[in-house]
Structures are given as C-alpha cells and as structure tokens.
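Just the one chain here, the form predicted alone, laid out as structure tokens.
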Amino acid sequence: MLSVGFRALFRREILRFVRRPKNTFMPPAITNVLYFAVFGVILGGRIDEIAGYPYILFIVPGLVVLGAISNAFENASFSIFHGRWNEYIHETLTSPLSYVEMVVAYVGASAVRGLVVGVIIAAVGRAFVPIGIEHGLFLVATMIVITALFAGLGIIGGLVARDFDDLTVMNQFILRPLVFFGAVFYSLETFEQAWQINLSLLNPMVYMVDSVRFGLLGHSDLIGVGILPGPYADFAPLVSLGVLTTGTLLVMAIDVYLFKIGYGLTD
C-alpha cells in the first residue's frame, strides 16, 4: 500500500510538468518534426535502406530514446536542484517518508515524463512513416527501465550541480552526444573494422537504442554483429535489458544512499 506522503510527492512531481506542456511537451515534438523532416525525408531519400528498413523508419527508435531519456534526466535533475536552490526540498526531507519512497517518487514521476515524450516522438514519426511494434512487452519494459535509469542519474546530477549551467552541460554536452554516437543514425553492421564495432560497444547508449529498435522493428544490431557466441546470439536483447535493469537498480540504490547521508541536500 502506497503511503499518503508518497502519493502526494509523486503527484506534485507529475503536476510540475503536466501544468506546463508548452515547456515540457511542445519542444520535443517540434524538434523531432525537424529531425524527421531533415534526416528522414530530405536526407533519407538519398540513403539506401539500412538493415532492410527505410532510413526514416530505422532512426525512429533512436530518436525515441534520445527524447525519453533526455526528458527523464532533465526532469529529475531540475526538480532536485530547484528544490535545493529554493530550499523547499527540506519539507520533503522532514516528512514521514522513507528515503526509498522519496527516490521512487522522484524517479517515477521523471520516468513518466520520459515515457510520455517517447510516445509523442513515436506519434510524430508515425506521421512520416508507418510504425509497427514487433515485441510490445519487451519495448514497454525497455522504455520503463531506461527512463528510470536516467531519472536516477538525474537525481545524482541535481545533487552534484552547483548552478543551473551545470545541468545544461550534463544534458547537452554529455548525454546527447553519447546518444548521437549510440547508433541512432547508423547501424553497427555498416562498420567494416572490428575495432569500430568494439569501440561503439563501449557506449551504453548503443544497448538502449538497440533494445528499443528490437522492440519496435524486431531488428537488433547486437545480434547481427555477434556480441554473444553463436548459439546465444539471439539472446543479446534480453541480456542488454538485464544489464540495464541491474544498472537502474544500482543507480537508484546510490540515490537512496545519497539522500540518507544528505549529500548536496543540506549545503
């Protein structure tokens, strides 16, 4: 049974972005119209199919990931930092909530924002190209895990940041470049050298984009490049999801610990 305090905190964090759709939902919608128009329609018409899919369809999963995790991270980091900046986070800390409930409320609300943005981006993509869902349950599970993961990382970012510029740097100059190099606009199978593939596999975003692409299109670069031994190659998406889930739980455990010791909360 969820406590009244948990429901109140979760509701407050949800209303934070629901009440301002022009700031939270309109920008990713407009930005992705431009992405699909430029990369999908204009450039996509000059590019051959990738992995048997039209280019505009191939990039949909990556753009969904980019929008979902960016918004989950931004929501959590801004909420924590804004609470620290205006000192109203102390009200949450002195409430009869456990640290686990606090973290889950912040992470859950931020993940919801990420999921909503992901759906909006998919709807925008649907206006440009027909999109099906090959593995629905896998897709839903992956989206929940990756948005929760980056919401958890956003909490850490909000605790570490010293001013609002730090939040911008984290999102624009660390998170987004990693996603762009995470096989959003290209397939790992296009690389001719093994070192290129191995270098790409060091980027955790590759696994997130690939998992969402597997859920939407049924295609996985990780299977194609043989990241697992032959008999187990087809289990690559499941292994990726398992690792991402473990990482999410670990990050949330770190969040709880930081709340417990008051890191960045009592400065």
The other form holds:
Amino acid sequence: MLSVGFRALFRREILRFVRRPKNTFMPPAITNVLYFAVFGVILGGRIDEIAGYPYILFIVPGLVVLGAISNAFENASFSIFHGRWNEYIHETLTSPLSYVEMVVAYVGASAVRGLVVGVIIAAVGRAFVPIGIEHGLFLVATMIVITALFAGLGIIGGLVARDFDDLTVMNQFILRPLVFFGAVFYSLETFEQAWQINLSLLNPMVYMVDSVRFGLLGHSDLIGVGILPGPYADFAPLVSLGVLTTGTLLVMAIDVYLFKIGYGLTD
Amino acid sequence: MPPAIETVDLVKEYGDLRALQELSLTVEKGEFFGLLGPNGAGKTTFINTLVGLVRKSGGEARVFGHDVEDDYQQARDAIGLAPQEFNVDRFFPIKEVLTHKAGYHGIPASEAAERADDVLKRVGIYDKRDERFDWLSGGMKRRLLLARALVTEPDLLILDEPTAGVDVQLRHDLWELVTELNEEGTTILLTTHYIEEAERLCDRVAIMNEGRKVTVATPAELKQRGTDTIAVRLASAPAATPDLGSYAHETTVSGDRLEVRVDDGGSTAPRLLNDLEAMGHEIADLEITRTSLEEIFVDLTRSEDRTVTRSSAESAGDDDPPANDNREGEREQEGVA
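For the form predicted together with the partner chain instead of the form predicted alone, what are the coordinates?
The next block holds the full complex; its first chain is the one shown before.
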C-alpha cells in the first residue's frame, strides 16, 4: 500500500491544500471564531447548561465535526472534480497506481485536511472555553473514521458532479442541514417526544457528533436516551464507531469500484 | 518478445456510434509507427483505450503482452503519453508536475527530480521549471506534454498529434527528438494529420477511417499504390491521341503536350519513349510526377467511398487500389472490419 506511487499521490494531494491556507484553513478558523463568539458567548450566556455542560462547551464537538467532515468532503470532491474538469486527473489514471492506491491516497489526504481543520476548530474553541479530552483514543479513532467517511463520499460527489454548482449543492444543501440537525447545537435529551428522538436517530450525523462529544466531554446522548437495551446502554458510542467504520469501508469500496469501472473518469 | 501494441477486433461503441470497429493492429517493439486518419477516424479513441482513458466495448488490447484492463498497471507503466489536449496539473510548477508523474510510476523522489530536470532540458524549457503550466506559451505547453511523457522513460511513447498548431522550428525540434528516442530503442506511436510527418518519421503507417483500419504499409509501399503521370512535350503536336499499350491507364493530349498516367513512372518512361518514337514522334522534353502520399491518403479515406457498416465495408474493399504484395492480407483484415 505504501508504494512510491501511493506516497507520491498522497503527497501531491496534501501539498495541494497545505499551500493554500487562505482557501483551506483560514475560512474554517474565522467561521468558528464567529460561531463561538455568537452562539457560545453572546447567546450561550443566556442558555442554561445542557447535559450538565456550559452551552459553549457543549457545542464544541459538533462544530469540530461540522468543520472536519465538511472540509474532508470538500477537499475530496473538489480535487476529483477539478482534476476531471481540467482533465489532469489523467496523470493519475494513466499511471500504474492500482485503483485501491488511488482511492486511499485521495481519501487519506482529504481526511488529513479534515483532521487538521478539526484540530484548528478545537484550538479556536479552547481560546473561548477550557476543553479537556475524556477518551482520547476513541476521539482520534472517531475523527479518523468520520473524516475518511466524508472524504470517501466526497470522491463519489466529485465523480458524480457535472459542474461546480453540483459540489456547492452537495455541501451546502445536503451536508450542512444534516449536521445542523445532528445534535450539534442541542442535546437529544432535550426532546420530549419519542418521535423527535427517533427521527433524529435516522440522521447519521447524530452518531458522529455524539461519538466526538463522547470522546471530548465524556457525554453521550445515545447513552442518555437509551438507544441500546439496559445492560448494553453504555456501549452505544462503541457501536456507533463500529457502524461508522463499516460505513466508511463500504463507501471506500464503492470509490474503488467507481474508479475501476471509470465512472465519471473514462469514456 | 510480445509486440509493443497488439489489438484484436478492438471495438468501442458510444451508443449507436462505433468509434472503433474490430480494429486489429500490431506495432512491433522498436518500431516508429504512424496512425493517420481524418478527424473522427478513431485515432485518439484507440490511444486512450491503451492508456485506460477509454474502456473498450469488445476485443482485446495488449501492451508488451499486458492486457490493458486485466494487467492495467503493467500496461500503463510501459506507456508515456503526450496527448492532444493540455491535461496538465495547474496547481504546481511544471517541474513538480513532472516529479509527481514520475512518482506515480514508482520513481523515488530524488531520482524523479533529476529526471524532471533532464527532460526539461531535453525539450528546452528548463528555465521555466518553476512556472506553472498556465503561464507557458503554446509551444512550451506542447514541449511540456512531451517532457511529461518522457519523465517515466517509457518503452512505448505515444504522441497524439504532437505538432498540431506548432511553429516550424518546434516541429523540427520534436522530429529530431523523437527520432533520437526511437534510435535509442523506444517504440513510438504517432498520430498525425501531417502526411509529411508520417512519411519522414514512420517505419510503417496505419490509415484509419471511421474507426476502421483501412491499410497498414510503409510510406514507400503506400506511394507505390498510386499512379504516376509522365508528361511528354513533343516536337510537334500529334494529329491524334497515340494508341499506347495497356500500361497507359489514361492518355490525354493538349497541343504538343502528352500526359500518360501509369503505375510506375520511372520504370515505364523508357518504354513510353520507345513507343512514341516508333510512332514517329520526336521527344522534346519529359517530366515524371509521382503520386504524393497525401493523394493516396485522401483516396483511401474518401468518406463517400466508405460507410460504417460491416457489410458495406466489405463491398467497399472491392474499390480499393490495385493489389500489391500486402493487399491480400489487408483485404482479409478489412473483411473482418
């Protein structure tokens, strides 16, 4: 897997976004300063604690997830689509890299961007409120899985897109609403109706935000609402991570398949 | 040793359009092979099938014995492609573009950087190594495409109309470079519209039309298929058109000028002169005009003579130029098309 060719493509993909911090790292940093200032400090001061945490602290994990997965998705979809648009993805396609190597390099580099943005957002949050890490290993595993998942979805988006507007639609009109309704700014435990919780549980973002919140704060809504039966309730975050990991591997398998059949890549 | 390129009944369909029609072609290792054909003949589709940018609908395609789909990594590793379109990474300076491409082919970073410098010098744009692609002139862009194809030191170099729209100087530079590469052992597949280019560079050429192979021959063999014209100026205008033998396909008289169309002007001229003198004509001047490769090409690819269906392709073969040593085999191949 770590062939010279794989490392060359991975490095190229990393350099593409590292050399453009104004386009890649500064926007989420600035946006999240605004989020923390407005939602955390100005509005948060008027909101009671949620699940026993100050509001500004409660929203940190969700904002980390929002930034990380949005950037992972955006990086992968843009890199693939821009390469298709200008046809320089042919440089990769005509190389002896295997389809698995191509996909892992694109997904890996985009996941790295998502992780870096996640760390930046956490650092911004740290400037507003002290943040500890309750379950470090779980947090790292979750972040890697969800950024890889959205990088993998970004590849599908980049292959499916017909023009740049399609990429905007995917990110702004599908991804962001799902994240905002993914218990970023509220706790599932605040819902009084069962159907509200059940509907929320259909949103995959809920599990991602909850897992990161569990890693950072040690709190899980999924444990609180009892998604698993009694004696297994505390395993909810692990089950979430397992399902997310399975989903990520599935999406990457789809990516490899699409590369193999040349979907959106070959005539 | 397997051929550099071997395709058997290669087919590519886009809906109802058959871009490649049972194309069987073999390019031997070390050959300088030309693909000629009008726009839409299927040349680029053929090339892209080899490098993995087009998925074949049927048939077989191998590069140095490696199937282009089953053994795609080995096949692609052997190929350097300089395409028609400018499909270069815009994000990086051109030297990095080359090191990345070399890297994808498994060449370690330090060696890739050296190779990038070498090929940039070889194509004459080393001083632009830190520029991005968009800042290069049209000619430099064309040179970069060649450099990118060379940086992996391919066994098979594919040049898809490399001199389209370039100035005379660059064209000659490119010709010199690819000739050197071929002499060093690189197999070269060249597509071109320029007949002169094929005639000058290629060991053999295939003429394609509407996705089919019309013929494969050396440029010299192709030229032999045309007819030559022997123009004779007589001391006095003849009273009537001389009745020459069957070697004269067509004879026309205009004043004291006589034009005779024959298969081979050089070998027929002495006989013609003897015949004319035997008829009492006095010869004042003689000129032989050979058929150009371009005329042969136009004749072979004249679209009204050819249609895209298999049955009509077979019947079209009956109208092809006179037979020579290669005709039988080619007619058989056309029958497959």
